[in-house]
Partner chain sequence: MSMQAALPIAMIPGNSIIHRINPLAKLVWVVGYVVLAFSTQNIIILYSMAAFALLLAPIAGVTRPLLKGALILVPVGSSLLALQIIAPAVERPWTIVDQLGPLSLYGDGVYYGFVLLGRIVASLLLALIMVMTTHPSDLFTSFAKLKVPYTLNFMLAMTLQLIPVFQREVGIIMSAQKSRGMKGSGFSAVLPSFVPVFVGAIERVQQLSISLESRGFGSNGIKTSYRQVKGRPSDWVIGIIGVLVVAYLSTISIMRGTWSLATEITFSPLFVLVTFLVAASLFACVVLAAVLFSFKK
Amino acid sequence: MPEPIIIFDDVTYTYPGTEEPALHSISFQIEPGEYVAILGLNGAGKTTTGLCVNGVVPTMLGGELTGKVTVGGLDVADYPVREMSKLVGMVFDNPEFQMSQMSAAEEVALGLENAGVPYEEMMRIIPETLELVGLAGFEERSPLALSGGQQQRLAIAAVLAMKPQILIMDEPTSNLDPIGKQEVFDMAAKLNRERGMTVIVIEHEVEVMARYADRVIVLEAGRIVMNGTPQEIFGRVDELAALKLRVPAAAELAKVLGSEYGLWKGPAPITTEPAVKAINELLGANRG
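Chain-only structure, as in the form predicted together with its partner chain:
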């Protein structure tokens, strides 16, 4: 059993100037190479949880943190964010606000420059990373002249170039069309599978999370209310509905078929394919 790469030990955090804690005694662990989805309504503490991992909370934003966040064996509160950046890459929801350079290539180069990566290596990494996010050939374009989806992918590239062990994406697809969303999640899944990168995604897209995530953590008002595999979590349709969270359509359909028509037995499917298969069988049985 490998050592967990992220450990939240009874973490309570209050933003400066507020009374109510944003996180209430949160404890969980993430193993290296896990793909974790964090779900919750706005204000549930998802972003704050992400910011704890790379140390923006509490070193940059201040506020009061009790408990301990350990990432890669380091107590996050003891290291400046720029040190944590070698370990943790974080992409935020508004890509345009993360752009600071005159060209896409320079945007990707920024983190490498700060890390002191030699020029020759940079010349190799930058095209490689832009290729990875599907922005090859955009090197000299101004980041501000890119579309929302392209900016989002550029923001991801800027972080990926630094080769972090942990990638946190905070609503990375809020500006993307369905195809763009798919691309981002496919890319994250690929990095997760092929490079063993630990991925944490903060998202509303339950369908996609059901497909990719190894684990789902559900937050409500700063507390962890569920923590388990997508199969376990998304099967609890009523509980999620009570939390005003969406569930994958397949799970909801199975739920309705089961409770109202008595047509569904066993665990609810959470992705489309098994649901289609099961319904087909159901129809076949009824026809015959």
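These figures come from a predicted structure and were not determined experimentally. Positions refer to the first chain, counted from 1. Here the rigid core means the biggest group of C-alpha atoms that line up within 1.5 Å when the two forms are laid on top of each other. First, how it differs from the form predicted alone.
A movement of the C-alpha atom of E140 reaching 2 angstroms or beyond is seen between these two forms when the two forms are aligned on their rigid core. Shown in the overlay between these two forms, fitted on the rigid core, is a CA shift at G180 smaller than 2 Å.
Residue displacement note: E131 has its CA displaced by at least 2 Å between these two forms (rigid core superposed).
Having seen the form predicted together with its partner chain, please provide the structure of the form predicted alone.
Left out here are the partners and the other molecules; the chain alone remains.
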């Protein structure tokens, strides 16, 4: 069995100038090719966890980190971020703020230039990468002329051009319309499913995470309070409500049908299709 690609071993981290740690004794592992969702309220430590994976914490931001973060067999505390970028790509919530070049091709080329990739190789990588994210033929298009979903896919392309093994997306759809959100989530699922890329998504869109994620990690005040499959986590409706976190509508409906009307037994569905099927079966049985 392959070694975990990411290992957090009793990690506690405190930002410079603060007394309260942002992360408290965090321990977990992520396997190669897993799709992991990280959930929690603002300030729970989700972004800090992602920044530990790509080495921004602690090598760029400073502060105090105890414990150990290992990514691809490397201790992130020993490697600069430019080295970790070959393993880990990170995309943030507002793609427009990440755009600095005049064309989509130049945007993808920026990281390659900084990594010293030869020009001829860059000219091969750029169109291949844009095609991968559904932006073939957009090489000369200004990033600012793209839709929000297209901008986010371009940001992902700039990351993918570096050929990382891990893609982290930190609330990548918070500023997008429903179509743009679907474009980005479909893109991440495709990379995970067809290319075996390890994907970590920090998100509040629980319906999407219930559909795509292999595992869900829930943080509260810098601590892991839940870690399991989507079925295990989203079935704990009352506990998630106590944490002020949303649950998929299907799971919430099943909870109401079970607790208030006695119509639901067994594991609650967490996505729409099985919920509709089960409710139709319940209705049919009651009619009979």
